[in-house]
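Form predicted alone, single chain, as structure tokens, below.
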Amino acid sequence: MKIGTRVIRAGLSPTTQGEPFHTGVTFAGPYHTAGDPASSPYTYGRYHNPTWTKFEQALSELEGGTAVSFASGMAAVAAVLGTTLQAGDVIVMPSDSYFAARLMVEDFFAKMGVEVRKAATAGNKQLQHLDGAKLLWLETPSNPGLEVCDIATLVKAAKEKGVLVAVDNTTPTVIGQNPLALGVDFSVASDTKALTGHSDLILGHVAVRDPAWGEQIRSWRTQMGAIPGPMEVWLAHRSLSTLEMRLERQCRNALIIAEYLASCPDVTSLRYPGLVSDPAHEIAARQMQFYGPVISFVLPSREHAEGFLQACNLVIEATSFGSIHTTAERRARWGGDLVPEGFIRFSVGCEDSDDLVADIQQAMDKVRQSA
């Protein structure tokens, strides 16, 4: 079955007569549990839920292994780092990864004993630090650069020394590329972004290829209390049908956008996996099937950059990714990343190229002539 279809049929109920396509959202904190509450398949509401075990069984079915939703992508982060690393292990990280993620390793487990080693992500930097780590933290493509690892390498490397592997699956989500297939013990998401791509909700997910690890992933969950509210998961498993479709467009639209981009005598350091140009494009079209929608570039200056946005039309000043509204932002005005003060994380909406590519170019012509 293709993943056009898998996305529309994921986790949806038998057919029953009579009964909706999409079974409603449960609003409930305790259950009716009388006697042995092992007879009861939902007990209290910071447990289970049968809205999210509909989303889990979805995201299991296209993830290829367990899976289990959280509040948010850092939720799921904080999770993986929680069951798996103690004082005096060591975790292998890349230096460019999202700076939420980088930040919680550095002021929290560095600070409980945990050994923090950061490679960057181009060139699989992160094999020369994998002696005697517990764990190599991917993410592929970066946020907010864009550079690509080789998953598949990198995992072979880090089984021959016993280290477990986790992905930041975030920008080309599991139908984009998929982390599991290619051996890693963990692929880990922010499902606010593309994944259900309507800016309308904040949520997460671990997939793990190996049950035991994914009850532990789902006791941290309920230990630390990192549920997700049973309505963001219900319009997550709504918006997840379009999936295929809505990234098909976006990757297309960035694609476009991308080839216009490297035309304009403004812009440099052009950064999309999707084109052929890309110094990452070859591991890329190796390991994804979608580029994702995320595009990074740099203006001349931060009054270039920030003159840009402001007279875009059809670009939405915002931070995330992966709406179906094109949206953008200079990187730099939050800290924390590596990136210069022109620098732009151009997210790809579905609106029609033609006109996102107008808007571009208006606004690239206009901020020429104020210079």
The other form holds:
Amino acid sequence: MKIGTRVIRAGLSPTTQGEPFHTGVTFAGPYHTAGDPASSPYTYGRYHNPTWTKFEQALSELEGGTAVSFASGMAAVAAVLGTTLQAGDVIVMPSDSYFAARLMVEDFFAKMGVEVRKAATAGNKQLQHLDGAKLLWLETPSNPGLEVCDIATLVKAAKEKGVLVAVDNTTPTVIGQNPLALGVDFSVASDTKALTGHSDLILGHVAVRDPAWGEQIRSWRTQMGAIPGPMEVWLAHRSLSTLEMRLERQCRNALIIAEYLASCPDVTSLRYPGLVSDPAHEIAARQMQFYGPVISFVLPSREHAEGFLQACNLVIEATSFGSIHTTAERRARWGGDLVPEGFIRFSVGCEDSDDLVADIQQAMDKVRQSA
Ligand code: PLP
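Same protein, the form predicted in complex with pyridoxal-5'-phosphate this time rather than the form predicted alone?
After this comes the whole thing, all chains and molecules, with the earlier chain placed first.
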């Protein structure tokens, strides 16, 4: 079956007379559990929930492995780091990954005695740091720089050295890029972003090829209590069914907008892996099915970037990305990323591309005239 069909049917129960296609949400703390707990499929809400079961079945089908849902993307990141790393182990991180993942490694795991080696995503620079490592952490395309590394090449080198590999697959989602199919051990994502895509929840997941790791990841979730809310999971499962339609539209819009931005005199350092002229395009084309909703570019100064964002009417100034709503932000306002003051992370939504380009064009013109 094609992916457009699979996302709509993933995790649904067989149709039953008089029953909805997508069963309602189950809210539960304890479940009625008389006598031997082993006789009850559900006992206590921190351990399991039927709404999670269905969503995880859907994610597992799409990932091609065992998926475990978490309260947030960061909870999913923590689960992989927490189950794989011990004092004395080495992790190889991208120096340009999502800043909070780097912060977690520095603030907690490094202090517990894990050695952290960092290298750039572009040019597969992490290859040079694998000797003696326990875990190779990749993020491709990287947030916010949109650099790309060659997953299959890195996996091959890591396997030869006995190193586990995790990919933060947030930007493309599982249908834009499938890390487990490329040999990765852990596929991690913030489902807050394009996977759910409606700017209305926080969620994450981990998927693994080896069911034994799945057990450990699940047990981490139970013991740490990093569990997702059933309502969020139900909404996520509903949103998942439109993922292919949303992503298809977002990526089509993103290419049109990136091509427009390439012609803007004030724009430099434009990045979108779907642009044939992008330095990452060749590798991206080999391993991605969708190039994702995020574009990045640089405007001449902080003031210019702020003026541009203020002048937009349709583009909502907000952090995060991947939603049906087009959003953008001046990334340097947070600190944490090594980006110029005028760096814009632009997340393309599902609005009409003519309207979006017209809005960007009027904002670019307005800020240029007042500069
Ligand atoms: N990974 C990446 C690449 C992200 O961009 C984010 C959030 O922006 C996360 C992980 C963390 O996700 P969450 O905010 O759902 O915890």
